[in-house]
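A lone chain, given as structure tokens: the form predicted on its own.
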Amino acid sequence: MNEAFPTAVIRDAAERAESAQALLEVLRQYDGAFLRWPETFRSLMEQSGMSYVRLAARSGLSRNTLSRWCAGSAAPRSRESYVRLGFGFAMTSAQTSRLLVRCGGYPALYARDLFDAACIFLLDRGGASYDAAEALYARCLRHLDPSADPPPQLATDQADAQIRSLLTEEAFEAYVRAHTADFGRPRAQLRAFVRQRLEALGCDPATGRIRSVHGCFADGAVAARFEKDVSLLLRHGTVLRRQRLLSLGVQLGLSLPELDTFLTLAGMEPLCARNRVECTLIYALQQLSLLHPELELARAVRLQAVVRDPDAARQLRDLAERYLRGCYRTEPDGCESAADYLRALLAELSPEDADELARLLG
């Protein structure tokens, strides 16, 4: 992969765009470094110097499956292939989690989650290999008690940090044991976050009536075909793949801040210039938030109303008084969502990128 240009510099160029053209020429400049999944294989089997029989000793599988995926003919198709190659070259957690959000569009592994947390620290200790990782699950499953229901005892990011410090399974099972409510409840702040923005679509600000979470989805405010994406997330915790996620995003009417933390919220990295997709996405919804500011504001006013937090409360203030003091003024073109001003940029679009971003939009 071309490591010539940051991401960030991809990033700022996108944003800075003026146009559907000035957009095509950043896709054009900066081609080389887009992400690749042969380029990225290819790169990761020299560096390690494995042959195909050691990694699929190694992984837990195929030759043939390695050999299509550097040949670019296929590319993994789960969650499950990109952490056995974590396994398979040796990586630690870190550089797993990368491998899965930025090549796979799945969630970094997850401390609150009890095979994600084993294969934490197995990968942190080295030497060890997919099928211990299922095995040591296997183990510590019998020590949770799905009938409990207590709060969890420390945040993620904790959790995770103790995982990486333990040395032997043993005293990951201890962990396990003393820890049972953090695996109880997994990814709140995502789930709250989702709910909130669903009761904020459908809230009425004058009235402060507030559509159930199904309604958002029964009468078109949110597409029909995220309704069980959306229940199995509220219900389970369950993370959808990015590019899924990055569908809701748009449906939800987030900002591009709000997608950041969206995505970041869900184990992932926030919208990657690399990507040809995300660094159109990365424009639209910069271009979106200049020429109908309205969609924001609006959207600040119904979160605010559901809410009814000091902190939302003071950034509606400060969108309001920005778009005062910029005079900002709306472009007449009918855009009523962010969804709308996608469909709108397609036509401008050369074919490959047109058919990308229409894939986004389902």
The other form holds:
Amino acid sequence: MNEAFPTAVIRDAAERAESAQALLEVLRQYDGAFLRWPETFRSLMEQSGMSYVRLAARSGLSRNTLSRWCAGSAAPRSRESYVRLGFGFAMTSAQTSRLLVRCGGYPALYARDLFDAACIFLLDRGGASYDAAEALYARCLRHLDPSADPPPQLATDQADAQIRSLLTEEAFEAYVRAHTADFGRPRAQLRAFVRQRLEALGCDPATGRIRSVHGCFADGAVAARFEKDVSLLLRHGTVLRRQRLLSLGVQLGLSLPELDTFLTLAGMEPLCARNRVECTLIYALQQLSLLHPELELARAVRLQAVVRDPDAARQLRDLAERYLRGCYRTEPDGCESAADYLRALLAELSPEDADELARLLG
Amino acid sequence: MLPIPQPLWGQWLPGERLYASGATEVYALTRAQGTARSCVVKCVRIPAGRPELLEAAREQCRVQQRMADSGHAVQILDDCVLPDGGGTLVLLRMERLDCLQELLRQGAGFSDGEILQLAKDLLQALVFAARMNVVHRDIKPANIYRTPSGVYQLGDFGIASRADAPAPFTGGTAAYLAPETAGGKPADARSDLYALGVVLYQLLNGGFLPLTDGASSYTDIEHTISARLRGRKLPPLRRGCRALRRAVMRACEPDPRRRWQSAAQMLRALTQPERPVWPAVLACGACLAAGLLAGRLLPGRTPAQPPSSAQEPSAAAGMPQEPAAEHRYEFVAQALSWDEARIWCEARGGHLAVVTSAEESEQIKTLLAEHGASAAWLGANKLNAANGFQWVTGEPFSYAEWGPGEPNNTNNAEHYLMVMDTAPQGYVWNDSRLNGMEMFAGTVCGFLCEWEAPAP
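Please move on to the form predicted in complex with its partner chain, as the form predicted on its own is already shown.
Next comes the full complex, and the chain you just saw is listed first.
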């Protein structure tokens, strides 16, 4: 990978692009800087000096799978494969999280998920295998009490720091026993964020009436194919893979800063300009907020009706007033949502980029 | 599948895809009629509106064609340029060869003779490149190939440039990059020699990059690469013939002025017959005879055991010391991290020194005092905190000479055992960080290795 261009520089260039032509020039200029799995994996193999046999033994993955990844004819699909690679390459938990987020499009290791917590502990202690993580998880599972429902004691980053400071498996088991509640309510902030956006979409601005979350899918405010994903997220805190999450974000009509927040709450990095599709998305959402302020205004008005946090409500009120006073001019191109704008952009991209973006839009 | 007319060049049919990376793909080729040599086709996709990329691909072909005359660069047998949608597809037919990187991944072992052969073959390629004023700039196992007859060839001149041309961008692979190139200076023939040196060091180190082994963590590997790019010297090699070891160590010098100045110079050093070692043999013989005599005169003491060839101490590291009954200690004056020091010792058949009695402690103190050492690693850590400090050999940690207030485990990060010189107490033990030896930069510091003497 070409590290000569920091990601922030590429993102800045994408945000400043004023036309599809300017975006294509950004994509062309930074072509060598975009992340690709085969190069990343080959570089890891090169540096480790490990043979397929040795890495296969350490990670529990098959030798043929590893050689296919190296040849670039396949890439890992499951989150488990990336975690196994973390153990195989003797990475720390932070390095494994980067691998999960940047290469796999999965959320980082999450200290409030018991299996992830076991992985964080064993990866940072070093010298352990994926099988050891599974065994530790199985041992700790009996300490959890599903009927208990006390409030969590630690914030996620505090839990992460505590787990990293533990030195023995006995200490880890004692931690699990003492913090059962912390493993009970995953991704509370993310769930609240999604619930509010769905409620805002389903809110009738005229009457102020809020429909149920699932009402949004029934009347087509959000595509029905997301209903199962959203249900898993809201009920169990299960996070979708990054591309699916971005797709949902576009459906929910999130702005650029909101989409960054959405990803961060899901345990991922904000939109990454080193990915061609995300670079395009950064450009599109930035353009949308400049050319169609009425969309952002409508979102702010709807959100005001559902947010409960007084600070957030005040920020939204300020935003709405600023738009209304400013009398921003809107481009008369018939664009009614972020998805509309992105669809219009497809025609101007290269076939490969357009295909990927079309997949994102469903 | 390839969007191209088939068969290619009249008789070649593309088969399975062997490799894909960015805009490049490699497919196996089989001959439509008969079974001749096995070939591959490399396809480089050039997007529309990028004439400079097309020109770069053509330049790569030209360089590689000229280099093929050396006999040690991969030969392009056919080439063609085809339209591909709005862009262009460059096709290059080459012989199907074994890639060194793939051989390493398959776990192939390399004898000393093979490594020497590889060194000579690639140096001949670099001598030829120097004549053409070309710098490869990305020598690494993934760009080295072995022909069916066992000849090694250099391939992929994708970022090669003329030595007098300004560098187009900072390319190359971090693990093989010369420190001065990483620092932003333009690459020259000496940076290619550094990269080749690292490849040879890796082969002599069991396939692992310098200062790492199979137990190194990802962080350790990252640290060792950045330490090398900052100019850290490498520990001496213990495998390979003397000429090869010396050639590799000089190629890996962080300072380009102390490196081989040309491939021809390094090649000469490898092809010249080694100087006779009779004086050294005679001296060794005299020592051995004296040792044997002492052994007979002093019953109960094992005579000094000269280290095996795989454990021969370097001049820089100091001479082996007079042994106790079963051990031989050696002080190595290199400021490595504890883990790197452990690897250094274990790679030579020993381990970091273990001290289990006052007698052994006195012995190492004397050794450290002789070298004027301010600090040295010993072979214990407490990575498993429940059991406290543990010797690397598993012997009970029953003897200790801690300094006042030690071990104090500052910031919960001091898990490694060090012996250090303190003004009033002399040499005492201290718990330290993994890179704790950095505190003693500018003084004589390092680590103590220990070898078990063979049974009498």
